[in-house]
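Below you'll find only one chain, the form predicted alone, shown as structure tokens.
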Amino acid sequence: MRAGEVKLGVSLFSYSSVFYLGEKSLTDLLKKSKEAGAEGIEIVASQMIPGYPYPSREWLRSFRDECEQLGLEPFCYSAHLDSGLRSDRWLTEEEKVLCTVNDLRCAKDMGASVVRTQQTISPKLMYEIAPWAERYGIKVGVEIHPPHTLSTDVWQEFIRVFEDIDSPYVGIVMDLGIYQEYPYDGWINVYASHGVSQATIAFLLSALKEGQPLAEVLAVLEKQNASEYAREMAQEMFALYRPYRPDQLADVMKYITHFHTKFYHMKNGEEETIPYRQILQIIKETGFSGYLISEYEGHYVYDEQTVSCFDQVREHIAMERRLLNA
């Protein structure tokens, strides 16, 4: 790939409704990323990978050739790692490794670039990871997810041990979940239909964006003797949204294995909860050469005959392009 190339993808996690209830064949998904115009698709394993953590290699080269006739890169292995994966214990810190190792063996059959691994690793196993990333020549990416932001002190410390090792073969899988500045219709809807007032949703989301502190709500609320789910839905919302800090993406963008685009609701051609103009700014003027990668969440609050996840994906993907081009 050119410096300062990117390409546009699709998480098939973005079809799980679909997908779950037996509407849509894995093939179908293919064709539809195809259809929406994904370059590249990341499948999460243990979703839609039979006999995941240990497939079998012919259906792993099965549908590395599958994606290849569809003109689609297998471009990552999203693996789980289970930290309770044995009924007796958690696993040690030796087994996530070898966990881990299975997992490059896999994405080598699947001829994948990237394993999306999570946080349940601790950043000093990406010091014996490194070596077997580099060996089968494939990424290991650690996901960045909400509530966390950069900030966060395990993904500061994630930070220095990348510095440290300084090896292009471990890195970042970058959630723009994490900067989701305000809510989406969908979300709110879902506490109104719980018996959250329009006043007391007006109340959370004004404070929100005046930054008020959460503890300042939430005696508000109790003064109100406001429901359960109107405190509920004051936590989670200032955990979940907050103002964009462009700054700390160029930092650490050296260090992203690719980007998994978020999103939540397209409306009007535009994403509802993120600064895409900005972010995808950023992308362009670090020249950072790498995939993009759709991934819809809007399947937990919207059916699919009121939103089409296809519709979304395809909508998302062209707003990806018109802003990169722009």
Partner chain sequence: MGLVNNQRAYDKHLLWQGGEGNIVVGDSVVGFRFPVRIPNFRGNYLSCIEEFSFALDGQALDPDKIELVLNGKRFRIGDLPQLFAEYWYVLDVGIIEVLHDGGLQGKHRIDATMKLRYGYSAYFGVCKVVTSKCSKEYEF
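Moving from the form predicted alone, what structure would you give for the form predicted together with its partner chain?
FYI, this one's just the chain on its own, none of its partners or other molecules.
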């Protein structure tokens, strides 16, 4: 990949609903990804790979071959680090290493360049992970995801550790959800369908925009005897969304394995809740080379019949291409 070359891809997670319902096979999803303009794909292993967490080598190689035959790069094996998978205790550090080595082994068979892991792995374990990633020749990227931001303690710690390790084999998967400023219509409508009034919704949106503290907002709701849904809506909204601050994005760019360009709803070719224009400007200015992986998450609330995930991904990739070329 040339310096400053940005490639566009898609996470097959974007197609969760049609996959879950058996309406489309994995092969269908790969073809749709290609049609949408993707050059590479990310696959959430725990979601789509039979036999997970120990898929067969045969399956992985055949998936790799299928991607390549369609002209798609099997870019990222997206792992979950389920540190709470046992009911009696957390996974130990040793178990987390074994999980990650297993993910690397699978990623290798799949021909992937990156394993996406999660912050449950803990920062200091990256010292043990880095040599494994290097041996496999595959990067391990820890995804930063809402409700965390780069300012969250654990992320300040991750960044210190990445500075210290100074290896191209460990880094950050940057989910743009952490820069989301507003909730999207579909999400608001779910709460509305649970009886949260338009007046309450308007109040919450304006409080969010004006940076009013959550405690004050909850006090107001309390006084209004608001429903449990209204209170949950406020809590989720203030945990997940906030006015845009570019944060340390440019500073950490050198650690970013790739982006999850998160989105919930494309309207007329635009995404309105995340400051894409500003962020892609930083990406261009810093000379980042690598993948922007479109991650559509509107499938939770929009019906496929009304809002097609395939159209959404196509429009999103087109928007990214337009902004990158601007």
